[in-house]
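The chain that follows stands alone, in the form predicted on its own, written as structure tokens.
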Amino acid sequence: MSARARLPGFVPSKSLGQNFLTDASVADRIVREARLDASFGVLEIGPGTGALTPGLCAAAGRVVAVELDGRLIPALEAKLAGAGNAEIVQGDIMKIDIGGLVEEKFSGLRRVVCANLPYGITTPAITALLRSEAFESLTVMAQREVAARICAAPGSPDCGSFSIFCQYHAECAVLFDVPPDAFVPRPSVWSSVVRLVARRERAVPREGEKMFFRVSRAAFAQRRKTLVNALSASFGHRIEKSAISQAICALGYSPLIRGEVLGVSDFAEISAALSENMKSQEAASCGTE
């Protein structure tokens, strides 16, 4: 059944990345994979025509669905009229205070995300959701290549700074793939459902996070260079290249290693070592003044 048949006169927006899930079996499986019960409050992003929302309402204690396209709100509200635990919020998830929203809507509930994310905001939306630190887990559908990046192992072609960011915040796994014909309009790419479970313990202390992400981004910004050269290009104004090389070698890494083969724990070690080196260098500099 087409989106136009489901919503007479409605034309999906390409600019909003609207590809509506129409396969009920896929929707049911996504809800099951979210592992919900009445103790959970669920944030859904981009409910569209409501393929997931009724199932989420049946499984969870409360559902808040954030939809940007005001044209869809009346049909969504009509579809959920019998669900006393659902609320539709019109807005842009990229402009909403996510932490404030879940505190207001999900008091006393465990907080999770379950959504078929609009293609156009997949990466920034996941970034914002993880940064909010407001959820136990995210069970989301995304383009298959984005899901591969999220879960990529160190050294694989898909691994990059976004992989490190996601895996720093959560344990990540691809659950299953979804073909294009499960959507209307039919996208040109496959999708995957991925689950990100928030880590209880982080690889670095809170005060070291900024340095950790600076190092991982620098490593992948010039991924074909050695790690020493990539970090020197980014931090050379604060620490000499020879000192970077010595710090990396002292941890047991080859001076020729590339950042693309490293994982979260490796970047945690390296960022801590560089941070200590910079502090020592700054302290020595102050002592000579």
Ligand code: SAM
Given for the second form:
Amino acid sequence: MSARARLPGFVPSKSLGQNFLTDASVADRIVREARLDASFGVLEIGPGTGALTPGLCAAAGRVVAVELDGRLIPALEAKLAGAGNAEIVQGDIMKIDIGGLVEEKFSGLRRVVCANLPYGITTPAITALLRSEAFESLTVMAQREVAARICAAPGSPDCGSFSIFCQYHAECAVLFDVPPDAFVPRPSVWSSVVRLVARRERAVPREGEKMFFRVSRAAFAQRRKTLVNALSASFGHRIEKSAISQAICALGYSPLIRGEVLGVSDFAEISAALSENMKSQEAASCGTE
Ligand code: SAM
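Okay, that's the form predicted on its own, but what's the structure of the form predicted together with this ligand?
The next block holds the full complex; its first chain is the one shown before.
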């Protein structure tokens, strides 16, 4: 049933990305793909009219659903009244302390996210969810182009610093595509369901992460440039261009390689080498002062 049918007079908000999923078979499939059982606590972002929420409640131990639009809450509460393991939190997921919420609500449970994300906040929401390091997996629906970027292989035109960020934190895969007809109101674009499974082991140690993300962002900020030129532009006087070139060549890469063909493990070794280089440059300059 559409939001309009269930909530007479309800006008969906474009700015809140309110395209409600009305195809029950898609909703069932998303819930199945989250691979839940009673040991899981699920964070749902934007339950809307509850296309996914009852299925999540049936499959998981506990569901906490964060919805920003207060107009939807009464109908949602009525729909979930019999569930017994659901809690609706009215709020903005971008302003909530996600780690704190999860600790408070999911004590003793494994933690995952399952959601049909609002288009407008897909990238920042996924960024916040991965950064929180609070979840074993995220099974989410997103605009198809965003899903492609999350999972893009190095060298593909979709691959960018957001792909590297997601793939650093998780193993990412597109599960299936969903046509515009599955929603009311009908969006102008296709969607895809993606699954991000948090990596237990990271490609770089904690103290190397800042450099890793700085290098990968710099590489894609000027993706048509060689990596050496892009990094030289980004690091300025902090590291000589010749030293960048040497470090990259010493790892076996061509001095003409472009950052856009590199993946997580490449950026890990390049950023580690540049860190070492900067440390020795700083030590040398201290010795000469
Ligand atoms: N889960 C429902 C479905 O599949 O039909 C609704 C999905 S709809 C694409 C996105 C939902 O996210 C809307 O209900 C919207 O009000 C809510 N929303 C938008 N921005 C939000 C935010 N910052 N925090 C929490 N919920 C938000």
